[in-house]
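In the block that follows, a single chain appears as structure tokens, in the form predicted alone.
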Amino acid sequence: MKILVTGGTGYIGSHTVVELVKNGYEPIIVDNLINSKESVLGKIEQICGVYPKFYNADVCDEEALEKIFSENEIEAVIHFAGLKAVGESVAKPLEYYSNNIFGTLVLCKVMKKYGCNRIVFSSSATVYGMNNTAPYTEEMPTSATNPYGQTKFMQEIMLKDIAYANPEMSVALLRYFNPIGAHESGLLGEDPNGIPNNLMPYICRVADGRLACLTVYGNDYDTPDGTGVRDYIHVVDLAEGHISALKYLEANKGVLTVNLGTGKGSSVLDVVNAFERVNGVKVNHKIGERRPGDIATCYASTDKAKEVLGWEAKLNLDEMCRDNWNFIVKNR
């Protein structure tokens, strides 16, 4: 079966494409190289003996999705394209806006006039906004308090409506919590250009001397050591359930919602403590305020991935942090 990876050679999508081949399917990856690197094929082929299929091109050109599309017979998309840091998104609203939307509503015109009927789209736990109380359960209401997070609630209800009139629509809207670690092999991992956004890769940079410091926004939060506390969950793990949700949609109709954590949080000072004990390294590290909009706590209910899809992560907060500075070290 031909699957459509956009974002394929991003940090899930290319962690995914290894486990589709894994699980017999054959990816076919679509991605514009903004945040990523042509030469992840070549480490894929290393990881699993296939190089794979790769076309150079943006999800909102529609002439180019048309040509993918006439040239394999895609039976499914699983969706990963997009601009996704937080704060790159208040500051650019207007390109995360009409990046992200724009581009799903390419993709799902291109699917319609080619029949193709499944789709797995990456949201995140950002739409459970400020006003609910961990742990997330799928029925909770959604908003969103950035422009990132705006474009992941709109892309849901997009999705919804467009599967609504649909019967013979398949969608899973996999809700992420805080991907870290890395391939075992260390030739797959996180290393974004520029600043890092997100805390693990942040952790990375300051452990092996590219950046001086880790900044902690905030020690007084109501948690057990005062810091944010997340739902960490190993890229491995994330991309073994994108799997879990193909396989569900290859046998069910509608629209399905999913969380994909671990269940448990860790906070900011849970996750450098591990990294320095599993790792043998230092993390310089300070306390800064709090930044605004973040919350305390956040982590996800597993029930539902659980009981629908027979998922559950498996990789603990130690692993995620070996896995993370292994790749970090095999690739300086």
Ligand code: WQD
Second form
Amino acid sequence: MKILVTGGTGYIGSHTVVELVKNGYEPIIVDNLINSKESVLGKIEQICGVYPKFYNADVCDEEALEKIFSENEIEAVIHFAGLKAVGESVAKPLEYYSNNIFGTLVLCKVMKKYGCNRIVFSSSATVYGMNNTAPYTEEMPTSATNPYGQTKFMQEIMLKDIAYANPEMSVALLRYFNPIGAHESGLLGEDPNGIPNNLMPYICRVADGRLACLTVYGNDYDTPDGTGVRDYIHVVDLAEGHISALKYLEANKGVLTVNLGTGKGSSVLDVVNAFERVNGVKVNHKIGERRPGDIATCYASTDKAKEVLGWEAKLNLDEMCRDNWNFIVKNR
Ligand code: NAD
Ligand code: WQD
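Moving on from the form predicted alone, please list the structure of the form predicted together with this ligand.
Below: every chain and molecule of the assembly, starting with the one above.
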């Protein structure tokens, strides 16, 4: 079964492509390489023996998408393609709205034209906003506090409306919590360009000496050690969640909204301590001011994912730290 994976050379997309091959699907990747490299395709081949079919194209380019759909009988789409840096989205809202919103609209239009009715969408725990209390359940009200979050919030609404108008559609809105870790081979992972914004990439840069010191953004939150608590999830577990969602869509129509998290909260210091212990490296850190827009605690309710998808995360924080560092060490 041919599955179009938009953003398939990216961090979560590449791990999902591996799982698709392992599960007997035929992934076809479209990515404009704005935040990834074509060399990822060879790494995927090294892991699972298949060099995926690849189109270097923008999902905003309707003609290019039409070509892909006309050349391949695509049964379902997993839509990862998008820009994802919260801070950058505040500075460049036009780019974010245009890429994320327009890209999804063009994709849906072309899917409709070619009678492709199944889509798995990368949403985010960011849609729970600032006013809910963890554990987050899927029916809680959603909102956004920055342009990136707004695009996820709006894309969820757009996809629901599109599905409402077409009873043949099956849509999975997957709300990821904090993906970290890497493929155990050390071939796939994430090492962003420039100074990282997210915790795990920053920790890795400090551990390998490229950055001097991690600033812990606040230790006066109402959490066990005062630092922010998040639900970190191994990217391979997350990728497997997409296979479960795809199988669910094969049997069900309508819209499924579901959290992909572990249900466990870890503080910034928990992550730093686990990383140091598991990898035997030092992560210099100091306590700094809170980061504007951060909340104290964010973790998922995982009941719905277990019940509806039969999926749950298996890998723990130690394994996430080990695999993330292994990727960095092997790719320095
Ligand atoms: P990523 O940047 O590694 O992957 C996204 C991929 O999409 C990249 O390869 C990029 O080149 C490609 N892309 C971007 N715009 C495109 C366009 N217009 N046309 C074609 N390709 C395009 O990011 P990721 O971490 O793998 O995230 C994948 C998805 O999951 C994104 O939609 C992101 O918003 C969402 N998400 C990520 C996180 C996270 O923390 N990583 C959390 C929640 C949701
Ligand atoms: C985690 C914790 C920080 C960096 C973001 C997006 C969210 C989703 C996942 C896409 C927080 C602390 C961080 C640092 C620190 N992405 N921290 N020092 O903010 O939970 O979520 O990525 O959808 O939408 O907002 O992740 O990794 O930035 O932060 O102390 O240098 O680490 O304050 O408590 P966040 P993060």
